[in-house]
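Form predicted alone, single chain, as structure tokens, below.
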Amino acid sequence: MISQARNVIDFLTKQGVEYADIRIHELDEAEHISTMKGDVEKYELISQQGYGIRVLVNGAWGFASSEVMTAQAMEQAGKQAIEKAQAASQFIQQKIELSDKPCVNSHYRSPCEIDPFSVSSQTKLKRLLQLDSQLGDEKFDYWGVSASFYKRHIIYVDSEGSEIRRELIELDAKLYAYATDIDGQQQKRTFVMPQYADGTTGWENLLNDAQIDHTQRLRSELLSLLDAPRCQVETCDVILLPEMMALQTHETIGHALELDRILGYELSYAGGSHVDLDDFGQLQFGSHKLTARADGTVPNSPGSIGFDDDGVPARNVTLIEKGLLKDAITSRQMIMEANAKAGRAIFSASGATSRAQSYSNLPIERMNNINIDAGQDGDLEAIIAATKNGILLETPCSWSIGSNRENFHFATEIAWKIKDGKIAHVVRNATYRGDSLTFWHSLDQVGDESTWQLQPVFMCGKGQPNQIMRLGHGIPVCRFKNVQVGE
């Protein structure tokens, strides 16, 4: 298959085009087991095959993708990518440009110690039925498991000499369970298994005994849940774990900093972004507390694929430092756009982030591992003690963002009462609102390492039309300080 791609770019080559790459998926396997109370609810197993061109034209792009996988069907898909980027050059009020990269030859493998295509389905469900089995309660009204396996091998050649080999693996697992409180409200808890920076992602992650605790203490929170006192409205610290600060982070600092949507490329479906060009360098986004990275070197993440789609080496771009908003979520289309916008130099390189859901699928700017670095504010057992009058909050139930990302409501699944240092009790119903940018200048306490933890997201919607992106967010527990919370 290199052959046959490094074939059609020289094909294309010879047409006259400015760039041409070409990504070939020979294999994209996806597999999809769930339960409900014991039994099977789902089990789902999809194999394809096929590739997408790209090519630039008069300053535009072109893309053709196809399943047939011989040469002459390619010639033929990149004939189709020429004529579409022709025609879209009579309508484009700016030349595409891209920045430069260096040429690499690289195969690049995800961590994984048992390939979750080699088990098989059977010892699959088995595992899930026995987690399966410790979530159950008479006083539930339905509970389950549910993991999902992605296997893709992705070859990428350009026309300016890169040649690249990935093998992808992905696991993403869930527990839940639903039931009625005193006041006949649904609540509910889940949990998505973490990932471990420095482990791996094969099936030996749901073998883990971990897995075990985590649905003992899943079962145990819900049923502190349903005869739990509901959250008060009141200015108060609130405490967010992982789960939640990866929301947190993943809509007010991800999806604002991605560069196209703040040249308005998402304006029309997803929204825009507080953020302008003028900021960069200048605006303090938080307190001195806070550090992001857009980092696509984590070993074990879903954002961690090797080489974006423009065969980008991966990056440790620092998005924000000690509050100072520095760089965006950039690709090499994206930079030149935003520099010669903005009449100067902001952006100095691409940040290997822009990504295709499919080989179907033109690649656009998308999320790696939006990070936030540990503090030195001690474990979460000293954070808690820490706060006189605080919130714990755990687990997105629901959200809402501004149009620009410039606010948020966010709804929980759990949250702990903090009065004097120490747990209270349990609420059911717990919110929390606020302006992006105050919200982050309020956080005060950041958590050690112990606290850090990779959480994965495998649901990330953007672009028209829509593209699903599997990503990560490495964060640590944090303290913000005078937050409106209520039901």
Contents of the next structure:
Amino acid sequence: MISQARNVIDFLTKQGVEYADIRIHELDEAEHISTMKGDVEKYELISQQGYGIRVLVNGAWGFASSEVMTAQAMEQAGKQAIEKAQAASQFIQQKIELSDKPCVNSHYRSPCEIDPFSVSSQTKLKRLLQLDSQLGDEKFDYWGVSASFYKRHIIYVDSEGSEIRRELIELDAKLYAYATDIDGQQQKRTFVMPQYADGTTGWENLLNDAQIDHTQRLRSELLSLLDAPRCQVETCDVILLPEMMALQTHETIGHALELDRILGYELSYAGGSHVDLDDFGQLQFGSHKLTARADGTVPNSPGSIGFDDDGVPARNVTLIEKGLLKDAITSRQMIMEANAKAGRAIFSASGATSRAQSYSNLPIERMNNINIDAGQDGDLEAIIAATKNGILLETPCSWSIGSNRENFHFATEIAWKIKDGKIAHVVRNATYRGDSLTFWHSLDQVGDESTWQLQPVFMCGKGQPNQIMRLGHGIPVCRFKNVQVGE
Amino acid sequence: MAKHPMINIADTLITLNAFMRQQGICGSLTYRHEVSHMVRCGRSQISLNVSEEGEKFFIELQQGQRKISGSTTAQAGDVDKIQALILALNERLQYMPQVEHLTPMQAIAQGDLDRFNGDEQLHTIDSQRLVDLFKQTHQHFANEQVEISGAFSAGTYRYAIINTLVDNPICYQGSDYNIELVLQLLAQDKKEIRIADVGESLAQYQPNALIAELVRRYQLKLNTPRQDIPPGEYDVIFHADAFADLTNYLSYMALHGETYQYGMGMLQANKHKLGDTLFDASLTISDDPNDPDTLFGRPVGINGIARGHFPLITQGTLQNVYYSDKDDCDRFACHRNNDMNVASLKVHTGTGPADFDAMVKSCSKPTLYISFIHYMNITHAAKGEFTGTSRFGTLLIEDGQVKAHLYNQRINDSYHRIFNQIEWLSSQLSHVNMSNTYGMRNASSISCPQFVKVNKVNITGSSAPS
Ligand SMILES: [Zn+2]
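If the one shown is the form predicted alone, what is the structure of the form predicted together with the partner chain?
Time for the whole complex; same chain goes first.
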């Protein structure tokens, strides 16, 4: 297949394109299994194959994809991509330029001990049903486990001489349980299996005892929610646990700092950003306790894939340092455009975040791992102990964010009221809202390494046609002062 | 003359169905195909110009109370590849645990139900034509300080279904285009305006009319000052784009039978019954593939269930909820009655103002005009509570005049409240695109009154600089 890829690139180069690349999904398989109340709810196998060809002609992109794997069909798709670029070049203000990158001939493999696709369906079902049985309770309406396994072998070749092979394995596993509360309204607890930066991504993750512990924790949390007091409207300190911190970081740092979004390329659909180019190096985005990164090098995350779809090796980019905005989520194209627009070299190199959902999509800026550095304010107990009147929040239930990511409203599955340094009781239906910058400025406690966790995200949507992306957030537990809660 | 591609697909499905029967396999096959062209514009230039062609076979096998499913990319001629997947799934099927509530597979709808509605021009449309819309818009605003962005998507989609209980497949082909065009007013505090369009054939596409409407909204924006309002309750007129979005979320929260049975939405089977009056008597919502007021009428769902006139809310009263998924229906011992994935909802019109000027004149007291809702989400399902912010032009209207252009406003309210506080619905119907779905192309739109006035909507904040 690699020689076929080289032939297409040669063919396109001979046609006079300024740049070309091809991504071939030689193998692209998924297996989805879910259980509900002791039954198998779904068992589905998905297999696909295809490729996408991207060309730059007269300074404009053209892209075409196909699932017909013959050399002839590839050439045809290449020609179609050229036609698309020619048409696009009829309406551009500024020719697309790509920043420099190293020419690489390399490969990347996800860290994996047991390939999930080598495990029999009976073995998988047996384990998932075991977890299902641990989660159930007579007071619950529904509960279950879902696990999706992904395996992709991707070949990348471009006209600058790079050749990259990626063998990716991903695991997305969840627990869920629903029960009716004393007001006759349904409450839920869900849990997305976190990944460990020092761990692996294979079937072995589902075998460890930690999963049993999670079923027990989730069960008791849901039981405690059923007659818990409802969230009161007040202004108080909030402490965000890892799943909530991941959402907060995702929506108000991650999406706000995508450079294509800052430039206005997502305006008609997802929206813009309250950040503009003048802010880099100037804007105090949050308190001095905030240091955030776009780190594609964290091992064992769905956001770490070795190289982006521009063929740029993964990097660890500091986005915000001690509260000061420094960099963005970037690609080869966008840094050239942004520097030209700003009239100064804000961005020195691509952050290697240009990624496509699959072979049929054009790569765009996507979060890889948007992480926050652990701090020095102790462990979770220490942060609780230092809180006089606060609320501890966990697991997103709903989220809505302003079109420039300037404000947000989040609802959570579970919360705990904190009074005088102690957890007083569980709280139902907790929500909080705020303005993004004010909120990050109110960050006053950042948990230590013991609170830092890598949270995988498999459902981030962006772009048109919409692309669902996999990524991660490595975040500590954090406390924010004086936040509006319960509205 | 070449055979219609769907005839080849039908032949392939008949061959595969016969193969399954020969092997003693009980199962169903669904074929889906899409051709999608999309041009996207940002910063007043084309940022993306792509074409995709996708073809997939979905297989579902059942043996007694065991079930398994799978899918593969394959072309219609790849009979061997699909047969191999059928056999592989059948082998695994033996190891699937039995699911007690699973009922036997049912025959798919049969009869004169094939429809080949697709506009061939949207299948093969030259991307130059899509690029031209943005170019033309740019020419109109060449002397203004604006940035143009938007997307123009066009294409066709096909599906065909068969199972081993019937002899013939049901085939559908449709086409659609959808457009959104946004202007950002650089010299006016980056105010934004948007127009959108959706249709099923290229003949419906009228670029000059779209640009004329954009110009009208632009002029309005130029002449209105920025203002903020304190949080509180306001009478709101929702434009069709905003009200269709509210309706779309309502359909998932209240009209989705599986959610209703699971008790996960705002209506729960143990509390709310068909026949209950839930909303204001002015609200009627239906789905009918033969209704000329709607787009994309599909007589059979992708699940093989025949579709006809389907009243959902009639004068505020709950008439039906959708049951589309067999596994969920089996769990609750109910029957599939439709396919929500191919629904074309219509919110029935009322007697309210038909055009923008009449709508403005109708407002004597301070009223907000919300043209679009950005990032809606359900904050409390059981209570029907949601949030979202207004976008692309929030206006303050008073004394029959547009007084100000507001910052984007956040709404926190509930369906139970606002759908019971409808003052009027416009007499004019318009189509709103809803096909921003994931996965394969599947056209969707809601037909909705041009404006809907709702009293006492709860506004909790705004995007005004603090
Ligand atoms: Zn996202």
